[in-house]
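First, one chain by itself in structure tokens, the form predicted alone.
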Amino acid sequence: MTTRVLTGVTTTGTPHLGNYVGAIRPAIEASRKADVDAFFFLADYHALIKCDDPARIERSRIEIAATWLAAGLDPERVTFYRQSDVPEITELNWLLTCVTAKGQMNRAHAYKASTDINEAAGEDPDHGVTMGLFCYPILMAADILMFNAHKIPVGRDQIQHIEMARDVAARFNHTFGQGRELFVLPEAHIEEHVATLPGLDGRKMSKSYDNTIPLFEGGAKAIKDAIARIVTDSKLPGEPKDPDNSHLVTIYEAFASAGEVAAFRAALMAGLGWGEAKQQLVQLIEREIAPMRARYEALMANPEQIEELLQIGAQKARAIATPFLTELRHAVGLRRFNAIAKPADHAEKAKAALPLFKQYREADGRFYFKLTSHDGRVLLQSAAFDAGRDAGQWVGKLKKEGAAALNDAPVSLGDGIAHADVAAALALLAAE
């Protein structure tokens, strides 16, 4: 069984060697796992929430897409793609936002740690804070509902958005669904060994403790000059050192081997100086990041080269998002108006507006089936078949699953005809 991933990131920073370690690495590692289907996207709506600079905001993207191909996710085997390039994500979480509770949103931790802070500054509750920030969890599950990801990476400070995503996602289903899941309730996934780097000062590294080491802003110097600041303690060469003590052998371990870890913390109680020891640690580190940085360099040098990967990436995800937001507006009520209701004694009038599926036998000899509309429009066309069972079979397959197998049939649109309304029209076949 295959299990899909998704994977946001804010873009509102550059990226720096701590990110690379306890994000980046073991996502792009995860998504060249057989059995994984990976989504990974720039959540440059939910960076609004933060950020009112555009130019930051407009540098960040680049970087970060620019950083997660230079370190190996490959755009085919993977979806990469902007958030803000998928406009059905902003419509589903306006219906998301529909049916979530104002109460839910109260108790969603971003906005009572601002409602908490203006208190205790004798601040009006709600004093700087936006619609964005009180509604951040709607999109968030919009961003996860739209594509049905079983699995969520986030740390447990994002647990709670989780399992509102679940809950909103619950209700809609109870209420829109007709028997129907029509979204899969998430889960969140915990990272329980993904290291941690401590900074310079032996904090988690962060940019709000200005104790990071970067990772390609300001190439090799710039992470030379970072782990010389490392603190160790006050022991000179010669004199042995308690690997046990060290925030520098923590960082050395995120990158060597087993027997390189071994052989440095050997040297380190045999007395290896400080100084040579972050020169070594330095090596390392460039022996893993030295080829990605000449990756990002082309990148940022080349940034349409990004643009055609993201565009491609969110193409592959409208594929998907479009015909599934069709179904979900079908399921609120927001139709085509043919498919309104008729009194019972229409029914047989209202039976004719349908689309159809006709069956035929061509003069070559060969099965075929197209899906008309209720004015005689072609809407799909299917290719040949040997058996008139096959085609059947696809008929059948087409009705009952909808939109989710038009992927996978051998079927093209007529003429003039968007995937959105053969789309829309096969939903009104499954709700008859």
Ligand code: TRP
The other form holds:
Amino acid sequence: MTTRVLTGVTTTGTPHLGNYVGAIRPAIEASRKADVDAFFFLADYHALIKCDDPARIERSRIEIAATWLAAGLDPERVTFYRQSDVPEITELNWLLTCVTAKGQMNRAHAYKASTDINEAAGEDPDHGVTMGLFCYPILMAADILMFNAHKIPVGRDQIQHIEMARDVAARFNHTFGQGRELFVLPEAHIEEHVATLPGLDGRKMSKSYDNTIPLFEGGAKAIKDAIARIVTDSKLPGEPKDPDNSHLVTIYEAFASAGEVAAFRAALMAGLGWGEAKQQLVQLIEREIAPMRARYEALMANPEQIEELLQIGAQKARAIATPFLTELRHAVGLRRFNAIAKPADHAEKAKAALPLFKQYREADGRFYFKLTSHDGRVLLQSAAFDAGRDAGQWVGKLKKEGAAALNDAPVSLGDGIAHADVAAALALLAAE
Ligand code: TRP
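Now the other one: the form predicted in complex with this ligand, given that the block above is the form predicted alone.
Expanding to the full complex; the earlier chain stays at the top.
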């Protein structure tokens, strides 16, 4: 089974080397796995929460798009789009807002951090807090649930948001699903083996510490200049250095093979000067980044090309979002009036008399489904599933493929039911 993995990047800044090592590179690697169906999007609605400078929003969106493409994201393979090109996401945002407890949003870390600062400063707790910031986690839940993503690779600061998305999904399923799981419950995925890259001063590389190494901005020279500013101890060339106590080595390790790391460490212990070590680090980083920089510059010189790729991505995303949203609108009661059942309407009665799939959960905590005939006889009974999603997928497959899917489906025929009865019932459903 493929896992749907979804990643969003808020488009407020310009990517630096720490973003590349900590997020971009591992995400692109993961997207190449055969069993992964990857979704990448530019969270540009989220950007509006943090930034009211249109020029910066515009610049950041294109820079981030070009960066991911230059770093090897394959838009043919993954679904790559801008959040603001998929209006279904904001519509879903509202449906979710209506089932989200305000008290839960009061406890969101990002919001709490703002009110804590205000309180410490003797201000009104909500001073400067927009409704966008307050509702941030709901929009994020909409991003995730719109595509029924299973796995969300995030940093630790985002775990609470994924938990909130799960809660909202569960509440929506419970309220409107009528036993069906409309939404998959997403899980946060923390990349344990990806180290955070230290910045020039040894603290985590971050724009707010002003200790970053640029990725593409300013070209090779900017990388070289930043590396020249990496803080080291004052040992002279010829003096042995301690590689375990140098963040320059940690940065080196993020780009080198095991053999190169061993040689570099040995050279430092043998007295390699810091100036020379920095030159080697520049070369090492350039080996990986220079070819990407060339692609980045070509893309930035050609915005129409990026636009076209993102338009194709939006189409792919909407091919999923549009029908799903129709289903969700129906589930909450926003239905076309001509779909309302009229008691005297024979066609509607006939519809009500169709065979029916039911998904449910037993006291054993496991998930099941069954197919019943119009008069309530059990035609098919499923085995137990650990995940409701799996039960749902079999139902989908049986509906779509009919009797052909019966061979490998984990189901048994009801008492006194023949294979042909089931095949006929499935055919009736398929004709619907
Ligand atoms: N909040 C995320 C961040 O700041 C960005 C984001 C928005 C996101 N929507 C998302 C991440 C959905 C994952 C899934 O990093």
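All figures in this text were calculated on a predicted structure; none of them were measured in a lab. Positions refer to the first chain, counted from 1. Take the two forms, superpose them, and find the largest set of C-alpha atoms that agree within 1.5 Å; that set is the rigid core.
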{"property": "Core superposition between the two forms, C-alpha change of residue 242 at least 2 Å", "result": "no"}
{"property": "Per-residue C-alpha change between the two forms, residue 360, threshold 2 Å, rigid core fit", "result": "yes"}
